[in-house]
Amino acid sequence: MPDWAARVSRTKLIGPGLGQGAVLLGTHTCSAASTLISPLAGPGWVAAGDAAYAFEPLSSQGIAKALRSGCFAAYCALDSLNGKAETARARYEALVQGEFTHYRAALARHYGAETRWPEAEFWRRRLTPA
């Protein structure tokens, strides 16, 4: 930990902004894997954005997909309030699952195009079908 704090304090952009007395608590890691919850909606609720699905940060799709799903979740909620809840939820689930399936296929093609490091753990995990 002290090594990490010392390294951060020596960076050009972040270090000067820390100032005297800054407390660096350390690091925390968590998975950035692509995920999709199921179900995506139920009686009285609908998941949107990262609550519905998350995209690998390197894909640069998270914000756009979160906003898109928010718009479609709003339509789902409105249709539900107008007495079409079952149809609205089914349509929303199909839309989000379809987008996620398309994303996963595109991601597999993208990672599959890289062949230089087949033994590296990073690439081995990405080239193994989920």
Ligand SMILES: Cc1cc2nc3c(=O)[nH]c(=O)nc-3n(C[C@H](O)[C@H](O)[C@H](O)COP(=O)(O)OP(=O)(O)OC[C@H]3O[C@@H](n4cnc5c(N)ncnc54)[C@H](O)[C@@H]3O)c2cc1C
The other form holds:
Amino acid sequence: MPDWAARVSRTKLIGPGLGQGAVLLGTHTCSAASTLISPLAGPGWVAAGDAAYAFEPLSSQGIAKALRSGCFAAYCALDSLNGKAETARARYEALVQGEFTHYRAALARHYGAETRWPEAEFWRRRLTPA
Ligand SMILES: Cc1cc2nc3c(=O)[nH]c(=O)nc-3n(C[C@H](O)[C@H](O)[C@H](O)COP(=O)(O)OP(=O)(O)OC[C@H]3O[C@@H](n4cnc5c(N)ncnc54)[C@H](O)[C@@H]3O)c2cc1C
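Please supply the corresponding structure for the form predicted together with the named molecule (the preceding block corresponds to the form predicted on its own).
Let's see the whole complex now, leading with the same chain.
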């Protein structure tokens, strides 16, 4: 966004602070899309947290899901070390995929509740079923 600095300086709360020593760095944009990798585990490895799945920032689920999948991944690793790797991986895949499916449904419900700007690109993209 080329006029980022100008826009920030016009904001009510942040803007006034800029003249008091705050340094405004350049902007960097990257995708914040929801993602789920496949497979989630293989021989000798298991993905957890952001490495396994990522959530829309507004949902604030990243930390909770990272901790939760980390626990599940630990069980998966332990079972694998005890000779039950295939069952452990299948169970882990089912758990994480189930959570992600549930999340996607909730996301669609939340975005579906907003109907004020159907023409706006931002909302059109989120209201179109994937
Ligand atoms: C700007 C921003 C705001 C966010 N706000 C929220 C929020 O309000 N609520 C929320 O729930 N989530 C939020 N998230 C998402 C949340 O931070 C992540 O979902 C969560 O931290 C994922 O945890 P993780 O352990 O999977 O990964 P990370 O927290 O990224 O931890 C991975 C660690 O591995 C280290 N690492 C990477 N490569 C290597 C390597 N080769 N060797 C050794 N170490 C390595 C990294 O340095 C890092 O410390 C936010 C994310 C961002 C970027």
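Between two forms, the rigid core is the largest collection of C-alphas that superpose within 1.5 Å. As the structure is a prediction and not an experimental result, all values here were calculated from the model. Residue numbers count along the first chain shown, from 1.
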Problem set entry | Per-residue C-alpha change between the two forms, L13, threshold 2 Å, rigid core fit | yes
